[in-house]
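As structure tokens, one chain now follows by itself in the form predicted alone.
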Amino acid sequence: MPGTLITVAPTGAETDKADVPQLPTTLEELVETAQRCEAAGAALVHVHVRDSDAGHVPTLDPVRLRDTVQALREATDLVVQLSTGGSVHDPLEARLTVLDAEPDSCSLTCGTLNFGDDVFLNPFPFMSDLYVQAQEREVVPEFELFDLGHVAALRRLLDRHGLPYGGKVHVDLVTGVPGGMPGTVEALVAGVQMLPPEVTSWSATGIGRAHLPVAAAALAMGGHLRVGMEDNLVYARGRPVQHNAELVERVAGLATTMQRPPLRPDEARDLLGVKERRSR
């Protein structure tokens, strides 16, 4: 079997620094915690940035996110992913402008969903119009679904623009979000099964105590995984996860159990066929 390709969602855009102050907002904080999930395993950062400034929300201004990439694309040699959900606020024009930063890989969400008590806006006009940036600009999309309808919505992209950037086409099923399937086994098998072939890889992410199961479950069927503090701020029972490294850590050693070792972050290049955007 492959080996795993680990992402790391170290911050997203839902938690306040106020209530945890350990989640990474600053640019040094972001930078840190990309060497050390890196190290531990990590192969694509999935990034949401924040301005320090203005008490640690998010933000989508381009100087930032340029600047962001830039310094992870230094520091490390992870894949860098920026999310262009940005915050369930943020305005669709403003979100397709994420690709200006020239990251080597953006999300792309599947379809509109009710998160929690705010609605994800994600219209097939608004979809279809951030693929093919991505293809003109190079940059590799990671499908986002969090639902069967995005995988029903998938389908559509695919049959209307044809394939991605760099011919592979990678999906990330979210599950336990409110509004969203659930974060249990036999979701994740369900939304396994209705993945189209030109599917080439996918990875899965649990939120909250889904975490674990829904690792597990994945590494068990051949998929990749996601995890960090933007999807869980709980390490166990009474234990509040301190940095993201310990995260990756965990499910590290979790795919090297199960004798699917980490990915390094040239093979994850490859798996995605990520284009190379590093100088040295």
Contents of the next structure:
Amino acid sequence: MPGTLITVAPTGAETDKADVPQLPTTLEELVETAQRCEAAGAALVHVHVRDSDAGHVPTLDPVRLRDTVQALREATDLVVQLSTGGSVHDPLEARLTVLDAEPDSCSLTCGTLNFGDDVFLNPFPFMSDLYVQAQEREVVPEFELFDLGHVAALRRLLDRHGLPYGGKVHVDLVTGVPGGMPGTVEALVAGVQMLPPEVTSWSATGIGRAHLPVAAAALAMGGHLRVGMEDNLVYARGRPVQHNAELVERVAGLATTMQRPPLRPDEARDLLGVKERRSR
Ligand code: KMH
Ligand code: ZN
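Alt. form predicted in complex with (5S)-5-amino-3-OXO-hexanoic acid, vs. the form predicted alone above:
Entire complex below, previous chain first.
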């Protein structure tokens, strides 16, 4: 079995800095986090940008996005993936402009779902536009599958538009969002069994307390992992996460125990079919 791609999702768009001061929201905090997580075994960073001058709220400001991609590329070898999901309040048009920042990869959620008390909107025409624009700009999408219907929508995208840039199809099964599939081994197995044959690799994410059982199950099934404070703020009962690197270290240890040690960033680039954009 191959090694394990570990993705870190350090920030997200749903947690307030005021509630969790250790959440990395400034560019400096994000770069420091990315460096420590790379040293701990991460190969890909899934990025949501915050406006540190305006209460650390989520932003899709094009200058901040571009500066963030550049800073992460200069400071690390990580595959840099920008979120096109943004926050539940971001308009669809603004979410498409994320590609202007020329990330290595972008997230692409394969359907609308309830997201707690909000709605995370992803109509099929938006998914289609994002898919084609990512192909044209040579950005590798990671398909975020929050529900089994999203697996079927991925099938529809592939039938309509062919393979993504790079020829690989990597998905992340996100379990445990209130409104999506539950964070259980049974849901994960059902999702994996439904994946189209074009899928070349898959990761799994468990939200909140689901993160450990879902990670263990994914490792046992040959899948890859995503962890981070976007998905989980509690390291253990009564013990908040102090730094994203703790979460990466723990699953890197688990993956090594399972004889599937963390992939290096260059191995992750091969796995995902990422274009070389670094100038070094
Ligand atoms: N913030 C969520 C509404 C993504 O990054 O593409 C969506 C999200 C998915 O985080
Ligand atoms: Zn995200």
